[in-house]
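First comes one chain, alone, set out as structure tokens in the form predicted on its own.
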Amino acid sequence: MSQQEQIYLTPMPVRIWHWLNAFGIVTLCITGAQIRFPEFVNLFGTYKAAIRLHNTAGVVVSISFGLWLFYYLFIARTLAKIYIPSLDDLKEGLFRQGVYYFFAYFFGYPNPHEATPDNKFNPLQKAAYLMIMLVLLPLVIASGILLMNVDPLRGWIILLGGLKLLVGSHFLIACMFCAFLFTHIYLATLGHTPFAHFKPMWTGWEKVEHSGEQK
């Protein structure tokens, strides 16, 4: 039998970073579309007003990049803890978390990761999340910045292959992270209840469940 608790799992800045940063990157695929192909998306009006705001979200998204970190490594200091994964993630965690998501869910089996405060990612989202958040949101950072500033920067980007290439590395990074969102959504759904997991990005309380053998 199955018993439930509720866990202050999101802090205020956490979830204050969150919607800053998911707005911010949804601007920013949707401006970029517009930005790339031109002749099929037109939301924004002009060329140049797509530009401009895909920017301006960009700056938005680099600042709210920089907060996140600088709260991870020096206030929370929970860096590694949260988003690096364990030996034992590893080794069993991925392959557990995997067969739980594709196969026991819906057969309607606990989820094998118990969030807390201290480790509310399971092995997949933590892989998933180092990935996103210390790799490629960095490198689309970088590059939307060499991109601003074409002409003080040429030297760097002939440097790094050229200006096709940067565009080209940009837009596949973008792409990422389109496919990142959709994912991301639907994982978000498979808690007890389809909107579970979204409550705590807003009240910062999730429940959770026990099995009646554990404490």
Second form
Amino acid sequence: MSQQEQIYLTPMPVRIWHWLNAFGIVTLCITGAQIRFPEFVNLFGTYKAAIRLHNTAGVVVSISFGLWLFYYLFIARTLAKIYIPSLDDLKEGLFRQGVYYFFAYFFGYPNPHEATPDNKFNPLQKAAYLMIMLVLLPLVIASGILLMNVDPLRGWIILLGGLKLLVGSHFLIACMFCAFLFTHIYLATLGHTPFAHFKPMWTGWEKVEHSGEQK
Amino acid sequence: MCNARYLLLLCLLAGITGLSDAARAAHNESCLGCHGEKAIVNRGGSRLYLDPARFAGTSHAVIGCNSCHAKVAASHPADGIRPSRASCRDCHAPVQQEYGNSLHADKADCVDCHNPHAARNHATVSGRDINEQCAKCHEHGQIVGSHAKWLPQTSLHLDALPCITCHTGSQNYYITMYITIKGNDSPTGDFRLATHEELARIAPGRQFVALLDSNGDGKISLQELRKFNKGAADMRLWGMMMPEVMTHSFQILDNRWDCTFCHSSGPKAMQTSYLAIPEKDGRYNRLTVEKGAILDLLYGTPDFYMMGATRSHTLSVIGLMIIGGGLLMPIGHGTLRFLTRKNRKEH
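Switch over from the form predicted on its own to the form predicted together with the partner chain, please.
And the full complex, kicking off with our chain again.
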């Protein structure tokens, strides 16, 4: 017999960051497509409008990333606990979670990971978010800042290998974000109902089901 | 077409004057004996002096001094008579007519922009040389300010474009790359356009040309370009977007307000490029670069990228494959999820 419990999983600052980040990244992907392929994509009227919106969304995402980092480092102080996989996660957790997603899930077995405020993410999520938030996002922000200021920062761009290398890296990382977006949204529908994981990201509260055996 | 016309005109003029090359050169030498010496400035002002090295590189040197200054008496300068001076219109009538109809005509005469003793063909000058002419009247700060009202990354644009690329009637453009050299020891030091003397110091004589054109065939292949870009630490190539046709119809073209005029011109428009080598007399010798080199993924032109237009096709395909990879999860997993939905209901 299962029991339902409501837990406060996502505090308000994190929710605000998440949605700012989400809308920012979607905007960046679409405007970025127009900037790179202007002959094929024209959703924002003029090329200049796409660039301005892209730059604005970039600044919003950068500020939102700064707030996220500040919150987890100095206010919640749970960055390491929530985002860095433990030794157990690396040894068994990643495999266990992978088996669940790609095998056990289809046979109806329950998710081996139960979210708690201190352990929100399963090992695969931890590994993916760590890569996204602490490697790819800082890289795409740094390359974006350089690309927004090519003339004043030309010396730095040359030091890093040139404008083409920078643009190429920015583009490929952006494609990774776009790919992540599809996977992220899809995986979010794998809760006990398709919207079970979306609601707590809006309200903060998540319903958690405990099966009798598990208890 | 335009160049061919001028060449014909030059030949005609040379024929009309009835002088052989040797005689013309001797006549030029005779004039430059006084007018090529700086001491003449003390005798009659700076207008009397002309730089022999710069004059030698002009097409006016080919037709000879007496083509424009026909009435120079044998008693010159003792007679005190100022020699006659041809009008630009005498040879360049179509250009003057075109210029006369432009917005610029009331503002400056031909000689305000073109010193006839230093005027060069557009293919032998750098974009910065061209902009220096404009900067005689149009103050740089003011130009940056007025363009910054609508043009993102104004300094970058103005640094990579001669003014005439947008403000004359050329409908197409090509990319010319110039060698820049590191100005100081800082790791992020500024790079500026290299002079012939600076390059000659790096590789004496004209050996520096071999740094670029390693097989000496007078053309730059993509492989040679890559080799230079990988190996020359303190030298970089700076690309400028030059107008394909030189016109004097100075104007503010409506389509240049639209960024897509350049940025969505697409990789097909980015096939032609040149590499300009500075010569001793200040001219640039233009070498043809392999078609499409400007689009090379990384090492062809590492510092030249025009958003949209010079994107790499290979990189776009890799990027789309990454995005496609992201769709595999919803599509593949989603399909299996749908097919196995009964299993989860049972649990």
